[in-house]
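The data below hold one chain only, encoded as structure tokens and taken in the form predicted alone.
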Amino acid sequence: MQPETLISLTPFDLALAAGLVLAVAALSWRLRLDIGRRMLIASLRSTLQLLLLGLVLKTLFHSSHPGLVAALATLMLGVAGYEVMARQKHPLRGFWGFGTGTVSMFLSSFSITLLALLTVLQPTPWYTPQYAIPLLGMLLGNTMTGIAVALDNLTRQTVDKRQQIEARLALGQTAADAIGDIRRDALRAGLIPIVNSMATAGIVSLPGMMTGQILAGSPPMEAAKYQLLILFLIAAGTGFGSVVAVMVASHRLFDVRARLRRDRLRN
């Protein structure tokens, strides 16, 4: 039996399934849950933003130029750190509260892309935006979630715990020693959301990207080690990505003589 061939969606497809969104949002009016309006402008801001980049990468498939795949992949990392930065309750000051998340996640997800495309897929140039992009967009995405996680929860519990963690340097603990315990459990919250991912993949949930690949036409199995593909390397990028936010956050929390710096986190 041939696949079937993709089924176009006509902006009558589109218009009805906004509706539902538009229906949740008065129903969070009438119920006073203060979130509809956030709703109905993340529904608009991911409207124009994908639409957008339909046309971007429209131009970019033609041209395969690696300028513009380099300078599209900066602006997706730019963003993603400011998302990062954006979620915290207590982000670190000054350049420290978009850099750390942004280097975390160029570290982690573009190494990890890197080698996916030069070991793995292999695609001829490496660079092949078709590859590339949606590649290291899914990674930024979910290791953007990860690192977001860590860092806020390592933040929120040093604002929290303030008193225990000085203590612990007046006993005479380093500052490693000190913030131990929060180091690790903001470590533990930002891989909580990959690791049920995973759990759940094939049995509570079918993968976007799996479903998206069986959608186009694409054979059961070959969408299936496409998304362990994608999951294994998400995984990989969340963990080191978020290991590597937290040890410089929580170093960046004490000076040189080991002792707190609170005014380093924005209240």
Second form
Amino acid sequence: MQPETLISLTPFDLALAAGLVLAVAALSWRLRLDIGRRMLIASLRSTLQLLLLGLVLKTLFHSSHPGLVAALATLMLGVAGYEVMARQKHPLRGFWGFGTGTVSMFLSSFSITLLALLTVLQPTPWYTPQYAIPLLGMLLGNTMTGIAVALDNLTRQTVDKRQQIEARLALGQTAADAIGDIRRDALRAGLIPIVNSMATAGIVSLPGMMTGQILAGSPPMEAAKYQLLILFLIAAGTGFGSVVAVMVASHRLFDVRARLRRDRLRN
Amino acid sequence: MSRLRVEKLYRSGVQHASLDIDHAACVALHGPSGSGKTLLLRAIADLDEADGEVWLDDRPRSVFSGPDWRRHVVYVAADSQWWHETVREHAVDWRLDDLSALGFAAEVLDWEVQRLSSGERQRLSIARALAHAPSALLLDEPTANLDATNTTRVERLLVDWRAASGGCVLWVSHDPAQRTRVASVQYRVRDGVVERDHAT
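Structure of the form predicted together with the partner chain (previous: the form predicted alone):
Full assembly next; the chain just shown is listed first.
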């Protein structure tokens, strides 16, 4: 029953919405808020990126070649890994800066997407891009935020509280003890957004995916079930991903003699 | 009984430092600021990487794990750090005798760290180090923020601790009178070079 209720958007509809953004930019220029220019650039970027994604997905859905699916998935992971590094004030130096976030997202997002595809959704073939790519995108986008927040929190606090950590080491504490509080804080910070969005889902906010599905004509109960599935997968992905990332990074912050290695973080 | 021997310790800022602190002895270290005293202490405590060897009695540092070594050879920094809310949470076995020797009643353990003055924190950081039952203490200007009365308290406590435990002390001090009071041997650091002071 979905196709007949799907209201197709015309370029005019989008132009109307874009006009509103232009109006805000004009207001910003008038009030000298200095945000109009950046807002226009961001709007332009999202227009190009989403249209491009639409095109890529159209081709991909048409061919369904596993190699193409894998290539797009790898590209998405790489960009997310770069983004995690870029969002930290003091990322780890060298390959670790990119690798820690990327490997933990690979372990969590990829394996959970795979699990969902193989056991829950079960499309044939299992890598059918209509399912695999949006699912992976939702998971990567959310675990990326969680991991970036957790790692930024960990590395920033390590720099700020370096003297405390070393004072604890100086009394004979192990590395795990000396950084335990900071590690817990970082994990909590990374997980708070998904916990909050699960707690308020459906009451304060209508989650984006569910909104999209309803607008595209799905029955509300189906949309709710899909949204729940996604929320649980995201919570699991963010949880496992953040734990792996924080464990790997905090391990890297100390050497074999359990000395704090501030020099392994960028300034 | 613990003897600490530093053998050709080398790192950026410290040139092949060697020194020997006998059982229950105290050695004083002095030199202009920036000469490498703190770097030397941190290297001995294995908080920073360094070449060379350090011995505790007849055991080289390399047979200890990092945390094990630092449990024996405790570095007390010039500005003390506190990370829990109350004083008590910073050690398991506080020694009430040490606290009273430093002029504190037992209630001090329930005080909030935030409310302590810098001098109180400094004295308590020495009690905290002793509460961890070290074999050797590396003290970085332990009385820098203290008045005469409290300086005497710290000096006395450490004399008593050395006699009772046989532990040894390396004491950085800018005060020549204090150095002669507390230490039998003095070393001078200049541009990272550590030399025994033959005036003493």
